[in-house]
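So this first bit is one chain, no partners, the form predicted on its own, shown in structure tokens.
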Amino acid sequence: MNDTSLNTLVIIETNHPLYEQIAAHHETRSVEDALASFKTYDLVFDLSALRTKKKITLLKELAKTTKAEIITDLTLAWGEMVFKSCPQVTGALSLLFYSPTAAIEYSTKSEKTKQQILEFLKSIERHGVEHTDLKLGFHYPRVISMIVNEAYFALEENLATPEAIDLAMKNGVNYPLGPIEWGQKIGTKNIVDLLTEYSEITEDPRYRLSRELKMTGKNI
């Protein structure tokens, strides 16, 4: 059951792709405003688009101003490290990347937090997919980022045009969107940030950025 008496805050910036939809149903504040406020909340959804180091810093600062349980977006952050470093975080989700199926990954420490996340997702017309063993990060943003990156490697090597790459993947692999188009809907800067984070954490060559993608992401 959803406890409608919970006083809930959503920390979100106005440039977040779901800002208008979330703001229509929930009280929202920017990161700056949330840290400056000492209003009492029962539950906080932190949807800031931050990589691991800055995310942990924010969550620790937030814990000084509220005793509320915190559910945080870890699209761009090292999930296992955030959970280990921030005990006030009881759950995580991945809302930053556009999902053509409206499916949102989440991970929780308790059944209560699971229900809170599912109710929140329902309020913005999304449905949840549980990730039970969150280590480096969520599956969807990692996989789609690598696919988009490979498409930009193909562009870099002049193997095909953006239109041809998208058409081939939609018709040949039945993707709902081509990887170039998909990357644009997500925002190439977000993809660059995620792959850079994973590359630095793991030193795995799989996450090596295409020069073309890096230039595109930095220019936006």
Second form
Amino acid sequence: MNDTSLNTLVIIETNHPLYEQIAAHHETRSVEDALASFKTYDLVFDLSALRTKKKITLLKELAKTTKAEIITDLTLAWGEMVFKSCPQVTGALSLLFYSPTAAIEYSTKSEKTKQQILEFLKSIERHGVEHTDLKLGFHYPRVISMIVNEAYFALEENLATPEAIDLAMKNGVNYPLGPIEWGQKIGTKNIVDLLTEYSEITEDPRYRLSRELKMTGKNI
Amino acid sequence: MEIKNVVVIGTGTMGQGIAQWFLQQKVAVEMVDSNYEFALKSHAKIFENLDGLLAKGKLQSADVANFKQNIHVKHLEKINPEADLVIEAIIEDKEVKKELFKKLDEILSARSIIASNTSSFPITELAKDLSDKRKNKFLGLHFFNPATIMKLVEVINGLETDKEMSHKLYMWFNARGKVACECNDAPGFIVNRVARNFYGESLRAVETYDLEKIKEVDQVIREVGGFKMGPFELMDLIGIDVNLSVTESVYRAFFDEPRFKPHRLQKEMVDAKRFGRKSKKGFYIYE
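And the form predicted in complex with its partner chain, for comparison with the form predicted on its own?
Next comes the full complex, this chain leading.
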């Protein structure tokens, strides 16, 4: 368990990439079950993979069922907006995207929450890297999503094969993974969701999705 | 395909590395530079590098002696007209390059292949003024710095490039320890295009100059992303001016595609002459 003195719940769906590892160490519930439960907790980790609007709706509903502090995964959501809209949220982290390392980005303004996040990460054999003053979103997901999207634009234009693109990035600029294989490990749907969210928030056309990525990552 | 003799034109960092790599493949090399004295210095530097590899036990003395006999500095007019392959690695100036290719087209026999090591100019455009019989023997061969160590060579087909010929070159490089990747002719090719937002999105995460935020982004990208260097550390190493210039070139070549739009922080750094490590001041201070 996390801190044995705290009664902690992790809200997570069974299809989350870290579900099994987290469920082995923590009490877990799906979003639906968590909202239906009257059990009280001291601390809630919400690892639902939701974009801003649905995330805020969930967190507000959750606040009706518990007085616990909430630490939430904001990989796909607008960080500063969630913090502003949901006072019970004391910290955020980004666990949704596959990373080739064991480090996880997190953000909080409270030392107590920082320790809670670091303990939670330790329990699942991860460690934290702090992101201060979270604005639009976490650094790693936004940078890697843009790289993967561009690789899919290159595929769409028949610039090179997926294998050639991956080999070029690994051998030309020492990327730990090629962008196509990286996107597949993250899940292209997650990248589509993140860039769609950024496009809607910022209205900046730089976040336009590659058609090829959209086809791979979205069930239309 | 047999590549027995190569001419490398332009003997700066890239040209020197390319020349040394071919030499170590037992290919005869001729080095050419518009500044002959500079070519001689580059030639001497290759000798020094070979001696260094010998001292470290990475090369045999007989091989080093053979390599040294196999490389010569030449004036452009005196190069071997029967060269199998001529690689241009001069400054990134489109007009200067095109002028050089016209001269090479006249000097070289019909069988010689001409390649450009350009990092950003379209191959089809560079081939524009070549004779019709040469156009299909022209392609891009984009090496990465340092060319003796970095394995990648982008083999770039212009619209008129003979694909069978470029595929044979691709096989030739792969058989000699390089990782060759074939690609079509689009701005930035593979690497300089796909990597643009490693920098561009990181600049937008920071927005204005803030050293603490810059350190944070670098740390996250290294520790969470598993990259060897963070984007700001890498821009400082490459040169912020060089990085901005490549970004501007790709942005223009894609007719102002927003994904490649340069960021004002890059321009601000260049205006302040904070080019990175080479000026001892970039996103970080180097004293």
